[in-house]
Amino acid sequence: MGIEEKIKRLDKQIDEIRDRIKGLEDFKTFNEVFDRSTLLTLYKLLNKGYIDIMYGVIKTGKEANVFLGLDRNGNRVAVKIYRIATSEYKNMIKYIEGDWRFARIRKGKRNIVFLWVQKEFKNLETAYRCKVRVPKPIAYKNNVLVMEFLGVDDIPYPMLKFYEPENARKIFDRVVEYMRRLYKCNLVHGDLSEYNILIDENEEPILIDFSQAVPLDHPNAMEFLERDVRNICRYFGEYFDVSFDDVYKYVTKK
């Protein structure tokens, strides 16, 4: 196949995936997120059936946007796309270096972002296997991660930050138990707060955003764990008395 034919084929693939992205009238967001490389990545995931159609934004973060999508079977999925051009990859490195699972780090922003996505997928697999309520990871490719969609119909579950608990103690106990299960499975979330916890219709918490999670032998693991515990104690301390020492001892006890 000649170069011109290859270009025509790539352009056709890009046009096809563009036609499957709905509900994005904000062209600035579209162009910022869906560059040529990302569109080709989405096309490959589409060919495997992980994505069929994508709709509007569920969540916008500093480094990534999450979109509602449907897979080939009509099941709702969450599609998380990291923006390569604007990602703070230097901040990512401190969570990657020292993680034995990713000992070989190829230099360059694009390679770091791709590794970051792989890291989040692996961390979600570990958490899910250890019976922590998280979005079930489905697939990843380059800067795109496909996960279970968590919500009712097309509406995602709310963040704890924007939710008024009826039973804060119940949510607190479950979150702390999940932190303990992660610890027993050799993992620390590393950025746990009311912004990274969703609440379902039964007031059950769901932990999200696992890209920065590290194994216990990471040089900063215990520092990250202490920060997680302080964040959880700070939030729930608005509802009842919480002891940092008690929570930390429970999470880390053998």
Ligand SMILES: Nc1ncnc2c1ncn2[C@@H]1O[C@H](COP(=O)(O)OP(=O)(O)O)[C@@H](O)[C@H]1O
The other form holds:
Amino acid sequence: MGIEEKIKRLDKQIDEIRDRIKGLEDFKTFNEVFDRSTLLTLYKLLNKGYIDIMYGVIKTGKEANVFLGLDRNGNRVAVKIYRIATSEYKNMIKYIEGDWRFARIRKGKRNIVFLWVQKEFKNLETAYRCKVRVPKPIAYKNNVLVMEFLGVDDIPYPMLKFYEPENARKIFDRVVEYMRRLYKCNLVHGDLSEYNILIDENEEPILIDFSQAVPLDHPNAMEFLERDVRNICRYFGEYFDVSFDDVYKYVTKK
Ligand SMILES: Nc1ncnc2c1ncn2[C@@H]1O[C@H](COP(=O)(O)OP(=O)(O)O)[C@@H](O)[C@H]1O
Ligand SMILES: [Mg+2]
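So the form predicted alone is up there; where is the form predicted together with the ligand?
Full complex below, order starting with the chain above.
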């Protein structure tokens, strides 16, 4: 195939996926998020049936945007897209270096972001396998991660930060149990707080945002674990007495 034909074909693919991104025209960073290479990545995920349409913005974050979509069978999915141009990829490096799973780092902003997404996907797989409630990972490619949508109808579950617990103790016990299960599976979340916990309709917590999670032999793993425990104790300390030492011991108990 000649180069012109190739470009024509890519343009067609881009038009096709663009047609399937609905109602986001007013989304203020549309062009920043949906650059040409991201559109082609989405096209590939579309071709495999993981995404059929995208029709809602769930959240605009510092590095990534989360969108609501439907897969080929009409199931809701959450699509997390990392922006490449404006990513804080330098922050990512310290979580990737020291993680034996990603020892062979290829340098460059794009590659770091792609690796970051791959890491988030693998971490979600590990957590899911270890019976921690997380969004079920579905697929990833380049800077795009597709996962189970957590919510009712089109409304995502609230973050713990913006939720008024009826039974804070129950949520706390569950979160601590999940930290323990992660630890047993050799993983530390690394950014655990009321911002990365969603609460479902039965007041059950769900842990999200696993991109920065690291295995226990990462040089900073224990520092990250301590910080996670501190965050959880700080949050729940508003509701009842919690002891950092007790939680830490429980989580790391053999
Ligand atoms: N699978 C999901 N289902 C529903 N909402 C989600 C899902 N994943 C993330 N969100 C929403 O998007 C927000 C940002 O996602 P998160 O993974 O924490 O990214 P960030 O790196 O921007 O913090 C979350 O606080 C949550 O409200
Ligand atoms: Mg987050």
